[in-house]
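Shown here is one chain on its own, the form predicted alone, set out as C-alpha cells.
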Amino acid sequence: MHEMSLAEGVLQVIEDYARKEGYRRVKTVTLEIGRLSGAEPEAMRFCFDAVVRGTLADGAALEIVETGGSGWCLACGKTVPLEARYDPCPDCGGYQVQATGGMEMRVKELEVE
C-alpha cells in the first residue's frame, strides 16, 4: 500500500510548513488527488489517520478533492478526458493517448491554529 508513504510525505509537508510558519495545530488538510495518480482516496484517508496520530495534525479533518484525468491523443491531435491511464481516446478509440493531467497529488490547503 503506497498510500502509507504518500501520507507520510503529506505529514512531512505539514511539519515543514509548521516549522516555517510557526503554527501549532492543524485542523483541516485539503488534498488534491488526480484521478490518474494511482492514489486511492479511501486508502489515503485510512493511512493519513494512522500517520498523524500524536503529531500536530492528530485529529485533523482530511478533505480530498479529486481532479479529472486528461491526455493528448496522438491520432486525433486533441486533449481528451481520461478516466484511467490506459483508456482509449473517447473520440477516435485509439490507444495512443499520453496522460497529461490528473497524475498529481498536492496539499492544496491547511487550516491551522
The other form holds:
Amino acid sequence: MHEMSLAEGVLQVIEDYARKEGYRRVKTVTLEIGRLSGAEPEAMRFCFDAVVRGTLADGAALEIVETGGSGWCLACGKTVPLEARYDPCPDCGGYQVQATGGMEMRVKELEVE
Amino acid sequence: MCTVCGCGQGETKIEGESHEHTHVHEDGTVYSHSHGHEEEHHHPHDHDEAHAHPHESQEHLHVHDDGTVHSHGHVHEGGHHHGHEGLDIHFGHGPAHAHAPGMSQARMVQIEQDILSKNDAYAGENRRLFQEHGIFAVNLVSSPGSGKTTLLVRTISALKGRHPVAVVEGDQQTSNDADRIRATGAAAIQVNTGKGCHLDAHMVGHAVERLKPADNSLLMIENVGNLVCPAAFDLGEAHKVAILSTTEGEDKPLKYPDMFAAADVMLLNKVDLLPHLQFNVPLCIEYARRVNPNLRVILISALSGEGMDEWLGWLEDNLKAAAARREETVAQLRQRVAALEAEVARLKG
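For comparison with the form predicted alone, please write out the form predicted together with the partner chain.
Below is the entire complex, every chain and molecule, led by the chain shown above.
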C-alpha cells in the first residue's frame, strides 16, 4: 500500500508547481509508471482519488502511461525487453539480466487552468 | 497522513518528539494534529505555503483521519483569474489553441518529475550527513518475524568495544524493539509509523538528529517488517540488506522481487533450523539471483552464530571504508585550507 505515499508525492509535486506556474485547478494528471517500478496502476488510481479530495486536483482525471521494462543481459551483451524482474532473457533464456529501464515513477504533465 | 492537508504521515511518532501542530486554511478553518518536531531541526518544511485550497464548488467536504466529515460553504471571488504571476503562461497554447480572451483556457504543464523526488532529496541529505561523519548506514528489510531484531542484538554484542553502533527501529506501534536494543547498551530510537507501512527518509532524518550517532559508527536502520513498500524508499543508506529466514518459503525472492532487487546483500537467517525443514537453500539462492544477479548471499544463524563472522567481516570492511573516505575528505579540506593560507601570506608579503 505504498501507493498512498506515492499519491501524496504526486500531490506534493502538483502543489509545488502550482506556486511556480500559477494555476489554480488541475484537470488531468499524467503519470509515467514503469513496469518494474513496483507501483500498481489500479491501486495508484484508488489512492490518488482519495488523496486529492479537497485540493486543487479534486476530481482530476488520472492518466497513467505504462512504460515497458528492459534489462541488460550479461550473456547476450545487449539490452532486452523485460516483463518482470524475475523473467529470463527472451533471447538466451538465462537469468543474468540486470533491470535497466521501466523503474520510473514520474509526474509527466498536467492539464491545468 | 492528514487527509485534509496531506502533510506527512500524521500518526508518525518519533520517541521524545511530540507537539501539536496547527494549520489555518484559506477559509479560516483551523486544523490541529500532532507532529514530530524538535526545535533545532534543520529539515525544511513547506507546510505553510502548501495549504492553498482553491475550491470550485460552493459546498466542500473535509474528511478527517478519525472519520469525522465536515461540510461548509465557501465564498469565492468573482473575478476571472488569469494567473499572470506565474512563469511561462501563454494564452492560446492550450489544447484548443484558442485566442479568445476571457474564455477558460486549459493548458498543459510539462513536469517530468519523479514522484519520490521529495523523499529522494531528504535521502540525499541523510547520505551527505553520513558521509561527513564516516557513518556506515544499512537499511535492514524483511518480513515480520524473520529474526531481524535478534540478529541486530547479536551483531551489536559482537561489535561491542570495537565500533559504536546506533539503531533506528521502525515499527507501526510499540517501542518493544528499541527497548530490546537499548538493553544491549547501544543507542536506539523507535520510530512508530502509525498507519505507514515503511520508513521514509524524512522520518530517518529526524530520528538521526535525535540519535546523534558517533563519528565512524555503524547505523542500523531496522525498517518496518514488510517486503513490499520499503523497497521504493531510499533512506540515505549505503546498502539495503534483505533478511529472509528458512521458516519462510524459498520462493519469496520471486514473490517479492522488488525488495530483493533493491537489496545488495541477502542474509538467509535461521540456518540452524535447516535439518528440521524442507527448505531448499540452493534453489532459494538461485531464485534470488534471478531477480538480482549481483546479490551477495550470507547463510547465517543469529542463534548458533553460524555465518556471523562473514556478516561481521562485511560490516567491518564497509565501516573501515566509510571512515577512510571521511579521513580523505578531511585531509583534502586541510590541504585546501593550507593552500589558501599560503596564498594569503604570499599576498600580504
